[in-house]
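The chain below stands alone and is given as structure tokens, in the form predicted on its own.
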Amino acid sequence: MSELISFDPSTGDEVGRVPVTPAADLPVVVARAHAAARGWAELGLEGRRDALRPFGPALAEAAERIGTILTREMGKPLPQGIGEVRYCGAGLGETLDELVAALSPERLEDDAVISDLVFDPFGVCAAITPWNFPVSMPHWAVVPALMAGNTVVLKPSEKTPLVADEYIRLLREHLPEGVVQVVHGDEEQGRALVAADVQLIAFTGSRAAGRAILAEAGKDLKRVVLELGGKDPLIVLDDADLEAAAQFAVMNAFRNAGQVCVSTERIYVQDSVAPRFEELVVEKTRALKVGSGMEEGIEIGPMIDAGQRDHVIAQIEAARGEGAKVLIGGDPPRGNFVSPTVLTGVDHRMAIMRDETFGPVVGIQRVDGDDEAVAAANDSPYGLGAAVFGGDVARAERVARRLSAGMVGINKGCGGASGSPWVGARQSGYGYHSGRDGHRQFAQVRVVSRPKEA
């Protein structure tokens, strides 16, 4: 049986191996999930919550061990790796209660009819998740799918199989046999899982892969929840707090080495404040510490692998060749490490301002007013997150409402208040998750009605 080998992107050392699941075995795996589905659904919403609740403390307790594996597999600084695991574990109880509230029956009535909205399982959910947040991304798909009464087959990224194995192994200790399973492989296994007898597909990843999944799922009209790529803009208005805007820009462009779906990849700053804003961004970028995630004090780790590194470097070099100026960074890579890079003199003829980079690079384009900033920010097929910084909040809100993104932050990142969905617009999302309405996308809504007695 072939194996997936996991490598530390900082050193190239082998971290571990897992057996590849033969694509021909996927129907058997899915059949096992179907066999477990009825019993799991019959537990009821509260019964499923009670079964899952002990997993939260167990995951939080294992945060240091699993977080270390996470950092060794994908490179993010160790405190962030441990924090990702601990956050998922510590917050599970609250998430489960939120899911119970979202998925409990809801009654509607008028003068003649009483209707109950009930939320039933689809059946088997295929969860296909990426490597950049290799615990939280599976967590945000698997938990709501299970709470809705579905059984789950998880295919994690082939780049981070070990941490997914640890997550599922711990989760399975609290669940009946067959309710959650993990399969390993690359696109071949992903395609086989999507084509198998599953009723729901929850995918986070690239726009190209999302298109392929949607096309295959469309053959049987399977339900899908797709969170796809982004090319998030930041607009800096001429009355913005430049210190705060620059701090946000650097943090949001470079955290996790830019390997975040809502990274700030392009900035539109108004002419009158652009020189000072650029100075601040360079100053704050220069202070970042780049290195192995296992080293103390490191803020920026490596690219996940050589392929991602080469994609990022190619975009930088192409932009340079087309006239972009490098304010900081742009150095030849050291192994999989790419220096945080800030470009100016960019425009939308350059791929780096159109195509997703997913690396520690940001382009700054000067604009002469609100209208030009909005037009440039919306000149993209993507629409995941965006941010607007401005001193006049009412003005910033007007600008924000004109943006095509699914989530817009004003003087902050794009994430919403507790209970908000995580939602993309345009080609960055098809369906959404989290919050009441997002949780309900993992369930089949049924309307059961009866006449109202006189």
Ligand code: NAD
Contents of the next structure:
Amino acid sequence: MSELISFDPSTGDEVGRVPVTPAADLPVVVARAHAAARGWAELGLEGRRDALRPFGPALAEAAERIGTILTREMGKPLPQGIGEVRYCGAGLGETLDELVAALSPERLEDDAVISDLVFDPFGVCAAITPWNFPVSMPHWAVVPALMAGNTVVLKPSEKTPLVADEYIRLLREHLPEGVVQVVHGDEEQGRALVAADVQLIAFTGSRAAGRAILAEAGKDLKRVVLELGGKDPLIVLDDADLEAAAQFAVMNAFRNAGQVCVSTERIYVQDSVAPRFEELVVEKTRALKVGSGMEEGIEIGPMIDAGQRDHVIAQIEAARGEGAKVLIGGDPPRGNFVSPTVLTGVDHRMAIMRDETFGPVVGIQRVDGDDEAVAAANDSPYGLGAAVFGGDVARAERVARRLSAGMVGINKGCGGASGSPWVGARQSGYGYHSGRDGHRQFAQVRVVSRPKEA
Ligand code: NAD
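The form predicted together with nicotinamide-adenine-dinucleotide (NAD), contrasted with the form predicted on its own above:
All chains and molecules follow, beginning with the one already shown.
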């Protein structure tokens, strides 16, 4: 394979192509990153912030152009493609200020000792990213890695190389030579990058790839930050505002055609309110407009490719065969388009309630009481996000505290207030990013101490 061809998932047309980086060239690319590392580190935290700051407005200004490439290559509705790019650009200034605060030296002292915690670069960071948010996922890895003083080699998903290329091209205009580079390819290039002379691996992607990366990185005890898959539950308590719960369920199960790590994939609803809740979910699902992301008014785009589509359809069909009832959707796919599908009569013997779907499908299981809801929600190796909807907030909070997810939303999605980390529990993450402590995972903390004068 000498070129990666990028296809529009809505039409199958070629969008463009990029040359693949031969795996054998990776040591040279990484050596270039090492050569640039010293100068970049010596700029200091403020110097790096000043270099990066103009990239924010430049990215925001290019949002329409880059967002259009994003949508053509990945399929999400155009306003969301443009929005993703604009959000990264417009928010960069604030992110940089947060990073400066997180990575500035911190002084600790007791009766006898004064210590300064300083945050130093590891060296070269390999950033390996997925296709579902093909600008924000690279952005979330590259920016903190650079601010911590590392140089970066990005290997974006082989399914969205063009948009990643545009992102890096623009970023490079603001940085010295070699500070950030992009390599293209699939798992082969990813493996070669992990095995190369890199000191930190910031990976976002599937649990299976995360496991392989951790095993390889373990040979030299390289640092890793792994943001992995999920199987997020939503619990609907019997005192919930059902309208709001159904609204959230439909938005969060079908946004980006369900190709979101924190998509709602499993719903546990209490018996007494289940019929009305299901009715509302079906009604709202029926109103969704499915089609090419380039068309106006479209809310749900295609699956990224035929492989993902087949995986989703196979899970639906298997669940059906095991007795699940289709409330809406479930019809044969058209091209890479899968109709938003709501299943009921599901249970945890079915793969659709255990394995990540990453498609526009949600299973609703009826439960009897809070304990059964919590037990079902926790019956998963994943632990990324979760949500609880309930009228009595104290009760909903008690339920939320018993969920083994990294991020739990009460009457909302799982994202925290600004400054919160983005974190997966259990097998959804290994390390995490954002927020003060997340930013610090991109740096080596060192403690420099001296005796306190009497
Ligand atoms: P993937 O794991 O197949 O691929 C991700 C990246 O890793 C790609 O660039 C791929 O080429 C590379 N890769 C694959 N195997 C590798 C290996 N052994 N060594 C090195 N690199 C390797 O994932 P995907 O299909 O691109 O993305 C979907 C997954 O990402 C889902 O599981 C989703 O939940 C997860 N995700 C998680 C978050 C989060 O914040 N936790 C965010 C977005 C996506």
